[in-house]
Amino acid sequence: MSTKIGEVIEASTGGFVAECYELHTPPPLGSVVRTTDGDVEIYGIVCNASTESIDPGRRPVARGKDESEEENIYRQHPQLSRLLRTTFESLAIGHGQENEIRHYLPPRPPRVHSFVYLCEQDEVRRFTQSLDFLSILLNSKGGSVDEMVSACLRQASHAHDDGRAFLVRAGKELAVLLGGELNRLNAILRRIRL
């Protein structure tokens, strides 16, 4: 059973973005969630995390100076547990239903409020079986694409019962992608060892 860990709260088909249900505990970087449009299964590779105000206009501020532990700050002030939000973003990598998966984006987003679960070991291998996600991967917009990649092939490689031979297959498929780009492909190389 796959663990629920938020709600999607912002939706397009190239990803989401979706709040969890506890305080400063998202996915990790690179892990693979999983949502819902109807009966359309949607994964994504979790790419980014932050914590924030819930009111935009209005950024924390110190609170333990003449504290001993950061745990006290949230003792003495139980309300932040209330104004604060973590929230991670997905980017779509694929879609399935009825137990056949498709590696490239979805034909519709998730609903807003659609619930986000972590995938467990299995669900991970089963999806990364194929390797075909690596090319939206590497062609995705944003920050730290090759660190995304390098976590994402890290996370993989825990569900599968060869967590090495993975990875070499892996690397075979980002020599071939990232052909023309030897030092990017040496990065993400160098990144994913075990």
The other form holds:
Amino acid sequence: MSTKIGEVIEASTGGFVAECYELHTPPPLGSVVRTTDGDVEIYGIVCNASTESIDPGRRPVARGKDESEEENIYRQHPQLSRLLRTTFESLAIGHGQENEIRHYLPPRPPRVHSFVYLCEQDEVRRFTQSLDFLSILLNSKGGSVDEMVSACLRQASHAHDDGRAFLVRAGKELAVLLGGELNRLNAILRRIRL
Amino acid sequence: MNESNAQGERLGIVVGGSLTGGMEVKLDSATPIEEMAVGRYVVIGGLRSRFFGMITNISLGTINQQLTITPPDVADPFIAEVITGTSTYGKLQVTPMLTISGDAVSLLEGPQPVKTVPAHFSEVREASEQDVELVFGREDDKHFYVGTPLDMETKVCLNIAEFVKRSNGIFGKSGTGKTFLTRLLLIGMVQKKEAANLIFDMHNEYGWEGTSEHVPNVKGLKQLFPSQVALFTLDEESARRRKVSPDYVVQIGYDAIEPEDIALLRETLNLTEPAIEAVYQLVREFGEEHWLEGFLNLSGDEETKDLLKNLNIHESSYRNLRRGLERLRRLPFLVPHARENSVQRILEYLDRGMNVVLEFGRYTDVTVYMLIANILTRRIYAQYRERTEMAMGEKADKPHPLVITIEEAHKFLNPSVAEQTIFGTIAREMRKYNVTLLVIDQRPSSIDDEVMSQLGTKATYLLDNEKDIDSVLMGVSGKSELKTVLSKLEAKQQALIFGHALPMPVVVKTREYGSAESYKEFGFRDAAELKRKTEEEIKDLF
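Now show me the form predicted together with its partner chain, since the one above was the form predicted on its own.
So here's everything in the complex, that chain up top.
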């Protein structure tokens, strides 16, 4: 059973933002998460996470000047965990319907308040059998696409029995997709080598 | 047999090319380029038919020019593995040669010459053993197994029935294996009984025993097929020394030598043009049969001078001719009157379907070889011609096909003498009279172009002279591709064979010869085995 980690609070066709139930525990960068829209399961890759004040007008203030340990701050100000929240962004990279996984965007975005689960290893393995989602990732806008891609592949490699073979296969796919962008290719390859 | 074996391993896909220039094949990343080799066979799976082709070039490609300027960090095995086959890849050039259609009719007709090319991205596989067998046939009563293709165990078979219908050539530098292959092909012809052979064996290699660089001595034709081969010799003494018992000792009478024979020997006997003219004058004086005897008996006295004056022969020409012909007189097998007609003897043997090996013993001089080969062949030619013409008239049987094997062929067939010698005629037109040649030579460029172009099947070992290569490959389609293959042959035992008797050019590693097993494959039984077999048969009888 996969772990429920949060809830969708903002959704669009290309991705969704979810809030974590636990402060400071977003899923790792590049991990595969799943949410639903009715009977359609929507898969996403975590591409960004942030922790900030619930009220955008009230920024947190520094409180630990006289404390020796960080944890004491939260112990002494228990309200903090209610005033702050951790959210993460995911890129939609595929969906599943009737037990079939498709590596392209879902017809509709998830509903707000849909639950978000962190995928288990065998689900990750099933989803990453095909590497078609890489082109969606590489074409996404944002600052650290390459970091996300390499993080995603590194994590997915743990789900496969032969992690190296998976990475070589993924690397070859990248080499084709990034045929004209050798520097990007080299940067990603250096980040995923074992 | 499982699927992968039936199909051969996948190598890559077709990405471009043309019928004349060959197909361009991109190798799969899993295919190691260093394991490819020119001359190897591949099968391209088109939509309707399969194409059988040969690898003629191998090259490297990159997806992006920048890679060649800033190479990736290939010291890292992971990066190296990823880059191989994607950003950088291997390319093959494959020349399609034959098509094998899938439908029943074309299966019966067998592989056809290629007239189109496979579509883009057709799958390219290594040719499997079945594919090769489909193309080159199975060893049967017409097909003779000559060797195996590169890196394969399949047998490449030569269609002997087709082979003997044309003149053929075996070329290659000295020491590459010409004699070896010739011996094999002769065995093939003897075994399949498609033609009788007359072999002018200059170095005594084919008859009783031959030499090999690996095994001390290998069995010759006579030992393998004692009942089908007759051993003739010019030099009984040499045969006795080699402990060989010839079937017949050849003697040639002076009357057998014609002016054309002397004309052919002009260069080797160092004769001048007027001296040759003088020979014809002498024939007019003494007659065709006695001119040589008559000339050699001239004593040089006044009478001779008068004769020369009458015949308009200059003194210097006379001396020149005398010097040359005296050399012939010293040859012990040339006698004023032969006790028997050797040509007739040879023909009798050939008529019975026997194969005749004529050993030259110690007389390995080119002059002797050319003289004897020319004299005998001219007469055999005349007889065959006569008989074929008779056969045409009376609708009787044509004479049994005859293959004449000659070594140092460029001496007979070079442009200056090819017109005069009988071999030139045979190579050009004797196919109609059921006589063909098997020429063995190391300088194919010295052979007359017209003769070269008439050769049906050519087998060539490594050649490194540009002119020789050009002349062997003259007129072959895909010449430049074959040239690459030819120049990359190994120095020994690998031959490129192409032409009439084969559906497509093939590089073969010639089959093993010289071991007891190989003899057995040719049907040779040693004494103990023969005895046992006979005993068994006797037992069966009673």
